[in-house]
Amino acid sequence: MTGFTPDLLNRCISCGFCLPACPTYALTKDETSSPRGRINLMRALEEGSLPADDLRLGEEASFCLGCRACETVCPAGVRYGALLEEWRDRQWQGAARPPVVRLLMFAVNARWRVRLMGLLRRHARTPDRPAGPHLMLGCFERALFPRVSRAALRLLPELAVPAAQGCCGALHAHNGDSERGRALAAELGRRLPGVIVTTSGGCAAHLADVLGRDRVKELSEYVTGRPAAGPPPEPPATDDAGPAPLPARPLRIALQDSCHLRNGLGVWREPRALLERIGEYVELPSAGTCCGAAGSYALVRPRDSRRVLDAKLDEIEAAGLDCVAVVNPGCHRQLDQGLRRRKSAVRAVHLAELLAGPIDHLEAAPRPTNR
């Protein structure tokens, strides 16, 4: 059984500042679910003073979002999601681990069954190109979203985009096997040579971790650096785009931010200045915040997870948008399912297909009229 890195679990203060930026804690008011809370358990587990199988130890393992909002708050630099994964990776063996996320790593383990996600899905393909730059599908977005790597291709065309990648491991170093996590992401970055463009900010933050900063790019970060970086292109014709008509007006559009492209790669004024060239954006207060889907988290606790949820939807409604931009595939799934749940008039959109329009289910959605 692994421990924790003595650097990471001493750097913590407790100065509590952490406090205000946690979800949960924000959720409870309780100190035990906040970040100085969760690492004064993983001390106690470290010391011995509270055994592994405390009921306390594995309700906030859990309860944790790992969105690292802590981070860009704390003094002391400590770094929050690193811990949460080695706490994880000590507690989260075997049966302890969620069942859904077992099934989950079992469903992305093997190259061979994330292509059978795919595979019946017209996601972007092109042959492979020995120098790259390479379009990740991502396991899940290619099953749930192909539309997204679709709109990435027809905006970047000099991107390759073999069907033949396997799973970045992000989902398994959030879920007690960092090892394994580190293991597919290298593997990953053998198959994809050069530079690596995501569509998700959670993958973009797994994979340079592992690939280091330089060879990962998410997508607007990759739009925005390109040495003549201008307004998007104008996208070619194609079945994809449809006949839709421009809209009348601009589109009033806001951001989610992804909590591991924002608070672990540090990327989020890239996609408010794309935004800000294609339509009316809207800041949301809440933007910079968690949306509750946190990777697996919507599923292993969905019910926390609506309530995170909750009073960013009425933010998003309160707002006039026409749409809400996403950069990450479990916000997009998150929100998506949220406001349809609402039956709202706002969609929720990938950045790329925004970039790449026009859209045809976005334009034929009505009209907000509730500002």
Second form
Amino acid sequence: MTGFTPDLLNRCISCGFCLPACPTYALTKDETSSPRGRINLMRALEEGSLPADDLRLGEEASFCLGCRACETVCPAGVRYGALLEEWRDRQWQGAARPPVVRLLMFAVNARWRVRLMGLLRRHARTPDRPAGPHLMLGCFERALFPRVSRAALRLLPELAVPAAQGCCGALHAHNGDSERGRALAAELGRRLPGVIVTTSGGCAAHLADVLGRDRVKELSEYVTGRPAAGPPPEPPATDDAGPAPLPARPLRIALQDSCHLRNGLGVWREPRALLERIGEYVELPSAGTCCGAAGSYALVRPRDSRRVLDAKLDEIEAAGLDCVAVVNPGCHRQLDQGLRRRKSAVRAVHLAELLAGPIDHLEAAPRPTNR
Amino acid sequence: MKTAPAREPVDASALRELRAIVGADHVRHADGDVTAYARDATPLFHARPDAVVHPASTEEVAAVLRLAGARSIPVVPRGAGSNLCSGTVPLAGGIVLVLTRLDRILEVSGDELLAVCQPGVTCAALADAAAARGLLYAPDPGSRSVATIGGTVATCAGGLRGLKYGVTRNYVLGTETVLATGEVIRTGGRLWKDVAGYDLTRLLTGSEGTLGVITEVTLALLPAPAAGGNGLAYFPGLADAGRAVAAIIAAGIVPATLEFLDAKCVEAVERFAGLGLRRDAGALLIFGDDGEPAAVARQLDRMAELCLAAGAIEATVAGRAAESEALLAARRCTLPALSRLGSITILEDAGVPRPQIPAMVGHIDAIAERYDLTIATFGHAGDGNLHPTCVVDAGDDEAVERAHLAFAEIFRTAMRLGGTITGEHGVGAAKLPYLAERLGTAQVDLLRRIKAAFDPAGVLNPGKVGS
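Just the form predicted alone so far, so send over the form predicted in complex with the partner chain.
Following is the full complex, with the preceding chain placed first.
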């Protein structure tokens, strides 16, 4: 059984500055559901004053979204995300790991299974090329949203996309198997030498943690920082073929940040700057706070996930948007389902699709309509 | 006369009654459920409560206190637990009464220049609500984003604007308070002039949860100043900075901000944030004012001149709001910078008369050296409130022990210079050993008799001020 790294655990000075940043504390107003409270639980576990099978200890290990918003306001620089991984390594062994997570981890543990997930749906693929930069195909993104990878490649044709990539291991690292998570990331790093471009904020943060920050670029970061940056993307054409024309005014677009991208990698200006080029950008008050998807959280704790999401959906609907841009497949699925559940006219669209021009999937789905 | 601390445990029948009062979801007692409430922001103090109760109304608070009084169960009221004097650590066990569900701003009145709110509202939320109406809630503690109004009233919190705007007690017009007996009283009210009876509002402000549980507060607001700005000056040593502070006050200026950092703080801030501060200076002074734009600009220029006349190496006035914020960043990141130096950060609080600041910092440096500790000092030069901050490693018990001894000397030195053991954090249990030295035994006895009058069963926050 692994323990906590003392330097990580001792870093917390219990000041409580994390409380207002924490989405689960906002729900409960109970400190046990706050980062400081959870670190106190970890300390009690480490000291042995709480047994590993304590019910609340187990409950809080899964109630935390892992969004790392607390890290951005912590005066003492506590690396809460790393602590949470160590906590789950301890708490979620064997049968204690949520069954949904075990199933997901099984699905992505072997490269052939990941590939199979992708083959079920058509996704972007080019023959293997030796040198980078490479486009990484997130394993859930390729299954759920294959059009995102296609759009990314249309936008950035210079990227190589080997088909047999495997999983980056973020799922494992966030769910009690850091060792496997790191091993998978290292393996992916070997398979995709050079810079790795990803359309998934969650994968980006984990890969950067293992491979180093300079090897990993999230899409918006790559597009803005490209040395040979072409002209800025044109606004999506309004006259492309489709059952209904797009509104004859600029799209009203908001962004939902990916927590790990924003809080883990500090990337949040770049996607906004790109969206401002292609439409009327609207900043939602809660854009930077978790949507409740939080990796596998929406599957493990669907009720809590929806509680976190609800206020955000109200905001989106009140803002008169055409679409909400996302930069991570988890957020994509969460907002997509939430908006459909409400029969909203607003659509969740990945940044890559918006930048790549004609929004092909909107041909299948109803076009965003005017307010 | 000493109030015997109540120490009855919370048994099964008490838990049943508590659940009947606030609902089963809002009573927690399992070990894992109460662990988070064993600490506040004070290092080195922790004790688990027997139960944590989250009431949602004044009536529920009153019923909990009636129950606790009848059964002699200690009760510690708690807001966000950002307290720095162990005021919200349940040293005698019992119930931690968490008031964060009482989090509504009930009224913001521009006509009457006041706000009415529940105790669980954060300082920042109230300040924002006031600002949206063009009003200012003046108390500005460093922890404003998390600290609750109830907690800041109970500790009489201060902050960066003390000299010009005072501390929390200058803004509390009235309270609704539940006494330990369960009776609900309303002290003060909505009036600026109201002298009927003893000033219980002032007595409750700073009472640190030992006299009653505040369930509603009426706070005075001010018209928001039209503009604000800051400047910064480097000095060869703190004595020179002290002369500059004296000259500024003597010139009839009452600055909104007058903050200093000693050389150790500047070094830590530079290493942490790399703001481009001069590392060759012995002290850094940040001065600021607010009001009409032209008046602010004039005052900032005069303060810069006075600093140079007092021996400053360099004095700069920020030209734009963004530059002004950048200057304040040095002060804001002092705690983060210092906390990176070790795993326990003991942020202490003492006060001396303004002219004694350089002498006091000199004494602190000498004490730190004698005990072989890292103690950096920053604070509010305008009101003499210092924050000597000691950084040690969690594993080093012997160093922690030396820190205790060093701080005992620091507090005694502050008193010898005509100062006090706490300017804005409160007494709690951490400063209780020094309280009689500060106030004298006759006054401490009087505090205990007052405590007994409010809380005959001694259930409210035992082991803290008034015990």
